[in-house]
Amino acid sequence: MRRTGVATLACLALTALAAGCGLGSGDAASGDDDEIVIGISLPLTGDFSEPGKGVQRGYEAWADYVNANGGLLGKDVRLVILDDQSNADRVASDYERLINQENVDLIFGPFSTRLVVPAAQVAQDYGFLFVEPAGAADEVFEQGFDNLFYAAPAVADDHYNLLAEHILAMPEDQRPQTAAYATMDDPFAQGTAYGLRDKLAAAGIETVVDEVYPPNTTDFSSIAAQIADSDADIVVGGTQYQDAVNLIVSLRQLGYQPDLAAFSTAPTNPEFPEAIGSQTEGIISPTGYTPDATFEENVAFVEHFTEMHGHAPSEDEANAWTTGEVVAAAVEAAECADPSPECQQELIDFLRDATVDTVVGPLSWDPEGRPQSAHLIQQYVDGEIRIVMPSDAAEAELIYPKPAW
């Protein structure tokens, strides 16, 4: 099987990338007719690195099986990877210099809304279609961009839509009264909670304790005392990675025993059940993913991206490989993949009416870029993550109240 050419480059500063990341100059990038080069900025290092990697992982899976199942437009897909170090300033940078000087074909986007944001803003000021994995906060669809599509089912304020009904459907006597939240200073973060809060909150449950931290927390003690102080009956982390997992450590150090715990992001993350340890039993997460899902799309990309890895895909790498799966398809309808206007604007019509299949079902958008779909509700379960809503999907019944971590 025939394996992309993908360039990482990591250096620290643009002029350092120049000079001793081996790429040379833009000709040498942009390769040749026989080829499609496809440029990427992603965290490799800094506060959204370990997602970061998710998302490059499925980004070289989809191009890896693209080149070994005919190319596209019958031409090899090369990505070329840059490490924006979770930095703004440098992804809106590192986009710049793919477009001017490596001279690429197209753009995939970055992980994180933080990085997404600048991001889109230079795609969009150079006409190219921008199509991302990872940024669900509502401010990346009020900026005006006419070129973004986000590649999941649902933004960030919706991914607890399915938890918020079934809570807010239990009778009064078993209906949670106290809530305590705690969020990163981040956009995808702050919306997955605040959109669960604002509905339980509308409802009544009352809001106990609000917490934002910066994204470089990593002592949690003094959060973590005021959550365990409050006793609220549920607790909400809007949450990237090591930050939940240090929140939840701080939590069960001072016996904070909460009837339920949901963290966005974390818990489907490959490494968890091993930071967490035995006690994982019950946390709750929202996915817009399962490796389990029967379409023809992903059970095709499960094959191929255990294969590579040795494992199953997690929801960062099935982002990234639908993030392809939508460029590709506007690129087939199009029969063009070069940085011009004509065909970049041919690109972004084709898909404001489409609906393309992909690993995570079928994806549709509104004029802002918004998928048109819902998240699913995961679950420690057994100390296995299953899928508990909807009830359609569910593969294990909701635990509630949760059991002592």
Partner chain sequence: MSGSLLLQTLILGVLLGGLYALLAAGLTLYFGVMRVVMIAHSAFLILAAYLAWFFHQQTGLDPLLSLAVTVPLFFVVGYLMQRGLISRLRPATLTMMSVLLTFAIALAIEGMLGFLFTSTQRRIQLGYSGSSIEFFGARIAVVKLIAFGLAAAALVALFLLLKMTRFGQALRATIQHPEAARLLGVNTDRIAGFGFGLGLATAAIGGTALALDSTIYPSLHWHWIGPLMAIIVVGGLGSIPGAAAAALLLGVTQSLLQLPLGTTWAQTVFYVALFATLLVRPQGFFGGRLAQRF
Second form
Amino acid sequence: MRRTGVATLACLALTALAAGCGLGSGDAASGDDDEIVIGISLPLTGDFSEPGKGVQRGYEAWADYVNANGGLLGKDVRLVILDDQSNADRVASDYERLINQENVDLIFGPFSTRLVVPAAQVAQDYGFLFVEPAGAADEVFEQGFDNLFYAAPAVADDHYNLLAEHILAMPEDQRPQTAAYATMDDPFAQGTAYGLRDKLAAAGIETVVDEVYPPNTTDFSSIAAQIADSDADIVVGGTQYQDAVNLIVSLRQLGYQPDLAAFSTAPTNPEFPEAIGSQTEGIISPTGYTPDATFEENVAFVEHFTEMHGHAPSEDEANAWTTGEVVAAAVEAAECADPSPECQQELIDFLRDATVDTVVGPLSWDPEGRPQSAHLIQQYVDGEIRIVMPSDAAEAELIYPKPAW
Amino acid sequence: MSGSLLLQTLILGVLLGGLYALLAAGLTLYFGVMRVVMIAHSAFLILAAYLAWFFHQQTGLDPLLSLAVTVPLFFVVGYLMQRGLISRLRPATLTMMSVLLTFAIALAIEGMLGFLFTSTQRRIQLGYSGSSIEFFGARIAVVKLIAFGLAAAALVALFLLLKMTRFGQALRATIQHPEAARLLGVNTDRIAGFGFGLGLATAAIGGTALALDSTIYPSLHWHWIGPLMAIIVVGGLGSIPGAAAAALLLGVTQSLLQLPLGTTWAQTVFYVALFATLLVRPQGFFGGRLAQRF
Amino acid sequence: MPSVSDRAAPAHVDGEAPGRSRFDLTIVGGKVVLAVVLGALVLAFPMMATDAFILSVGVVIASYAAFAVGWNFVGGFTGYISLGHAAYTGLGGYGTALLVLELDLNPWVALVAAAVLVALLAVPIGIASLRVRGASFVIVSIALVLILLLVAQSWASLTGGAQGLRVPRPFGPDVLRPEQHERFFYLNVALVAVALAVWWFIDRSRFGTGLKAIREDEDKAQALGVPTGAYKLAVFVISAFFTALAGGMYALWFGYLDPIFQFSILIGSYMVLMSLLGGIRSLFGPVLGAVVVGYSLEFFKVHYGDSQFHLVALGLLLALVVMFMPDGVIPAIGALVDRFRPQRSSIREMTAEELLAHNASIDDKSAGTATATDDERDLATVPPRSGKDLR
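Moving on from the form predicted on its own, please list the structure of the form predicted together with its partner chain.
Whole complex next, starting from this chain.
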């Protein structure tokens, strides 16, 4: 009995303490005239934490750069970043909190299509402009959001366009005949792989394996066994990060050697080579960004970022920086940066018709928010990531067939 | 579906089944000794995997060497858990409350792992991670073979311990009939504690085996709870060989079903088997005379 | 001196009223006041919320309360602990969403229709699951929610798979988001009220008594003629219905369904924790538990969001409750209150001579009328063990 009483009091005391601390952030600087507050929710933990942290670095680098160069509309930029733990319900409540409690002036989008859709809904409900660095799947643009802009060159389906063109342009005897596809059940990953699959299949390259696996799958032995057994000429992975690593390791364990291997997202990650045992030669990936691009904005970006972090930026950081640039362009054109629906609508209207110069080149969008440029194709050549397509940006020649891994 | 694919899948199933068997053996021990359904077993599995990964990351040595630390550590933790927590539950609702309590422990472990290591997915990269051995046209990955060997060795050791040593006899007596064991002078409380520690030690071995070839992240244990529950229900909780047999059977079935059905649907085989067993023969199929209806 | 063995009404003792004591009346009065105050607070919450974010947190907590009350039909009455009850919230959510999307039903009609469908589905599920008890039942419930998770993830053509399903808003686009939060808050509160009313009715009925008998000792209840199978199934279906309603309402409010969150063991464990913490056998227990746990979860996520610390806290809280307070907070508070109740002892506090005198006086009173009953005589025929004999 005494134990029960003590335990009860302990529980109540704990929660009373919690109640005393409350949920509100006491010192939300609302409408502080000296600075522009930008609210962001990112997956810093959970499934998307790797690229999520990359996006965070990109945003912070951008804010740092802007503040070092006179600020936005003469004011300093301050980022408020919340962690949504890669949860869809968390991201919605994060943006609610940013808009209602933190009273942010502007918002930037989160990472991953799965998180972008609920977040865009919140933004739409409050009339905010929503520029996002990472929602590229078709689904995002079909929801009827009129405030959404994707800050990268092309949508998921078109990521492999240049590679498809190249393969189909090969002479008959060199061209691959069969292809195996393994994609995560994720709108972005599937978008990239199926975009390529549909183009290749239409031209007669047979799809011999087409597997979809749920996120968080760790055991790829069965899928790898099927791919190895089919002995497909090329393997295409619609992947995030860890699944690509696991799939590649499983394929190597089974002794499968394709002529061409393409994976989305994973090969652009700096830890990728170490994770798969450094046998990266020839692995292809679509990318929206290369640090060696000669755009003026990019040179400044790479310089600033390398100064801050000691190494060149990669795609996630670049997408984040691009987002910042796009919003900044709108803000400077509309000359306002506050949460009011009028200002936000002006920003939206400006971007609808504009072409903004960014680190990935000039960007413009269709009425649903799809960008109109093309993604680059990168490949590991001599242990380094090199752009191989399009030819005017190519740093190295495409290696085909791929050396053994 | 070609013969080579079938063989390959069969081999993968057997290798997987070996690991399942080791884990199921641990669960059998918990239930036999204390009538406790230990949902946290898979959480401890992942904890052991993380420790192996951490060891490898910090020292660069082969993660198998971490067994020297984790096995005794988990044994002690298991003993303390049984004596300190589980034995304090009211006997009337012991089984059900033990489910909740061990569930709470599993959550706490997941939280701590996430807190300490973040939810970034981790994988041990060894020099021999990608190499494999040829076997009648199929390829067996070296790491999977090592994991299987580890599991098999642990199972054999466990079996010998239970059959050949006095401690093992006392443990089996406690499992069979605690009161009679007490009458014969067996200190059932302490033996129960040791039994629990033994179960957790198998989790240590299983976790290290898992870490060799798998990606680990804190919420991975949910992935393993379903299959493990199904295995102990189908296998029945009377005997370790029984649980091992059920584990192998289900592992191979899952692997084979992945071919026509795909990875996700194939996982449903565990739950289907669980429901079917509870409907048809609630005490399980491989339990023998000691099968319990729990 | 009064004694609980007395069948006759106890004599006045030091100014205490006969029948219900003054203490009891005070407690009842206090409860009524508390209920009115809390009820008013709940209804006024949307006005008091400082911004839309707090309001959305309130909606989540109200939603959790609905989940917990729905769960408590099975857990509280029958004692069957279901860790996988999120299966029904998920089914309710997806059911509502699919009925709206595929069949173009009015969202509210879809909500109720989905709940009814889930209740129907719960019949065969219940028949299969309720065959087993205790830990087996827990395992079966976990297995159910996990298998539904797998199905929802794989059957992408129906459920949208891991990519999620977007649920259209039930209120038109001109209803602003904060207003929407407010409406759903009241809707959830109404659902909780209805569920509590049903719970209260069951509690006082024969059905309820039968269920409680099942909870205490199922075999004996069956031996005594309680139709255990039918009763268990009935309350299981009721529970599934209310839980599915709550799940469907959440789907309509949140607007986006992801299998991992709809069929999550974690949500199921929240329901268990809330009801256990609050008091599994009391009417308002689950609601109290929902407020406490829901608030704490938000608190931990806001302040420690970066880490998974809230899981550790949840685990610790659950362990604490299971080990020390399996009956919950409200009964524990009840026990604390009882400590202050004036003593009603069951130990006889009169000596043997006093007892004889008491019985003699009763005999005198009823002399001439019917013979004194055995109770009144109070074993006066048994030779008294007076103090002298015990020396």
